[in-house]
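Next up: just one chain, as C-alpha cells, the form predicted alone.
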Amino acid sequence: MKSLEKKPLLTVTVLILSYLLLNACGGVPEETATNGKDEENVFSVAEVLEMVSKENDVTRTLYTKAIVGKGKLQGMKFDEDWRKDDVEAGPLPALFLRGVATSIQKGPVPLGLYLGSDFPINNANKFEGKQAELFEEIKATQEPKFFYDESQELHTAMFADLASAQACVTCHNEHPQTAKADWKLGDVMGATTWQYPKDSLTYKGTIEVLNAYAKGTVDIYMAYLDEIEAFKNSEKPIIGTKWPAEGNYLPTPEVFLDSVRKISSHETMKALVAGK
C-alpha cells in the first residue's frame, strides 16, 4: 500500500474537504478535483469497504437510537410497510439500510450493499454457502471477513451487525415472522455485506464510494420526510433543528447528516490521510 504522503498535499486536501462537505450535504460530484494527473490506486478494496462500513455504523446507530428509539417514545410509528399509502410510518432500521442500498444501486458507483443473517425475518436475506460459514466466525469473533466471491466476481466484505439498540431487539423479538425471539442487546444479529468489482481504488474512486453512501443516506431520509408530508391521520413531527429526544420533532436532512459527519468524519479523514 502506497503512502498518501507521496501525493501532492493540495490534491489530498481537496479530496478530503470534498468528502467532508459532500458528506454533510449529501451531494455526489460528477468529478472530484485532482491535480490533473492520472491517479494511482492507493487503497485496497478492503480498506475502502472498511471506511464505508464505519460510516454506515455511525449513520445506522444514530438513526436507530435517536430517530426510531426516541421517536417511538413520542408516538412516532415505524413499520416494514411504511411505503404503503395506508401506512403512516417511517422505515425500520433494516429498511433504512435497504433504502441506502437501493439508492447506491441506481447510481454510477458499482458498490453493493445488503444485510443478511442466519435468522432473518425475510428468508431471502438468509446467508448460504461460504457466507454462512464465514458468518459463524463473525458471530464468534465479531471481526470482519474479506474474500473474493468468484461466482459474482466481486470483492466482498462482511461486518458484524450488532443489536445496538433496544428498539431493534424488541422489534425482532415481537415480529410475527421472526425465526428467533430471544435476541438480546449486543447480539450479532447479522452481517452487513459490501461488494466492489476492483481490488484497489484511487483517491477519487474512494471519495466516490463514500459519497455514494452519503447520498443514499440522504435519499432514504428524504423519502421518510416526504412520507410524513403525506400523513393524513397522524400528527406530523415538526421538521427542523430539533430531535425526537426534545419532543415531536425530526431533524432536517442537513442536521441529521451534520451529526453523522461530526461523529464519523474524523476517523474517515485519518484513514484517507494515513492509508489505514
Ligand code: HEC
Contents of the next structure:
Amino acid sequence: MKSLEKKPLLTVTVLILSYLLLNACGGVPEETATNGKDEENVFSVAEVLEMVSKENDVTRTLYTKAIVGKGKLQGMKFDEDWRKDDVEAGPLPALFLRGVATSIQKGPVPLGLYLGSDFPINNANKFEGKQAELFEEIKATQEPKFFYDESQELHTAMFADLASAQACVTCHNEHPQTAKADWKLGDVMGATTWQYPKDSLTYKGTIEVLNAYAKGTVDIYMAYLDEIEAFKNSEKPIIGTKWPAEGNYLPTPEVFLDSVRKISSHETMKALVAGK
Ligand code: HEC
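Form predicted alone done; form predicted together with heme C now:
Expanding to the full complex; the earlier chain stays at the top.
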C-alpha cells in the first residue's frame, strides 16, 4: 500500500466520495463528481487491484463467517455440488468467489479473478509457472506480488489468502480430495490472482472495477437464494434483514451488500488515507 501514501488526500477523498455516492445511487452515472478529471489516469493498476482485493477480503470473510459459519450452526448446508438439483445447499466460500469471477467475466469490465494454491483440493486451482514461483514468496512474506504477465499481456497482482477462520482449516484438512491435511489457522492457504489489461485507470475506470466486483457478489448471492427457493426437503431460511447468527435467517442481497460496503468502505478509506 506504500504507493498510495503519495496520493494527495484530496484525490483519495474524491474517489471515496464518488464510490460511496455511486453505491448510494446504485449505478454509474455519466458524470461523476471528479471536477472533469474523468479522462485522467489517476491510479496505477496495482493501486486499483489492491483496492478491489480489500473489498474481496471483507466479502469473503463476511460470507465465510457470518453466512457459512453461523448458517451451519442453524443447520444450513454448504456444498461443492450446491448447484445440482438434488443437493439442497449453498456455495462454499471458494465457489462463491468463483461465482463472483464468472459474473465479472460476463460483464464489460476486463478484470480477471482466480483463487489458486500450491496444495489445492481441486487440481484446476493449482498455480503454475510464474504464479507458482511468486506464490512461494507470498507464503514466506504474506506480501502481495505485482508483475506483468507477458504471455497473457495482463498486469497481474497476487494477494495471500489466509486461513482466517477455523472452518477453512477443518474443511480443507478433512476433505477427501485434499492435497494437504495439516493446515493451521493463519496459514497462507492460497492467493487471489487479479488481472487487468491497462497499467493505469481513470476515476471512472476505478469505480467501474469496484462496482463490477460488487455486482459479482450480488449475482452469486442471488443464485444462492434462487437455489433455496427451489428446496423441496430442507427448511427454507427466512430472507430479510436478519442474519444466521439470529436464527434460521438469511439477509437479502441488499442487506448483504450493504454490510460489505459499510465494512469495506471503511477499510478502503483507512488503507487509502493512512497507507499501511
Ligand atoms: C466447507 C468446506 C470449505 C470451507 C469452509 C472452506 N473451503 Fe476452501 N475450498 C473448499 C473446496 C471444496 C475447494 C475446491 C473448490 C473447487 O472445486 O474449486 C476449496 C478451494 C479453496 C482454494 C483454492 C485451492 C483449492 O484448494 O482448490 C483456496 C485457496 C481455499 N479454498 C481457501 C479457503 C479459505 C482461506 C477458507 C476460509 C476463509 C476456505 N477455503 C473455506 C472447501 C472449503
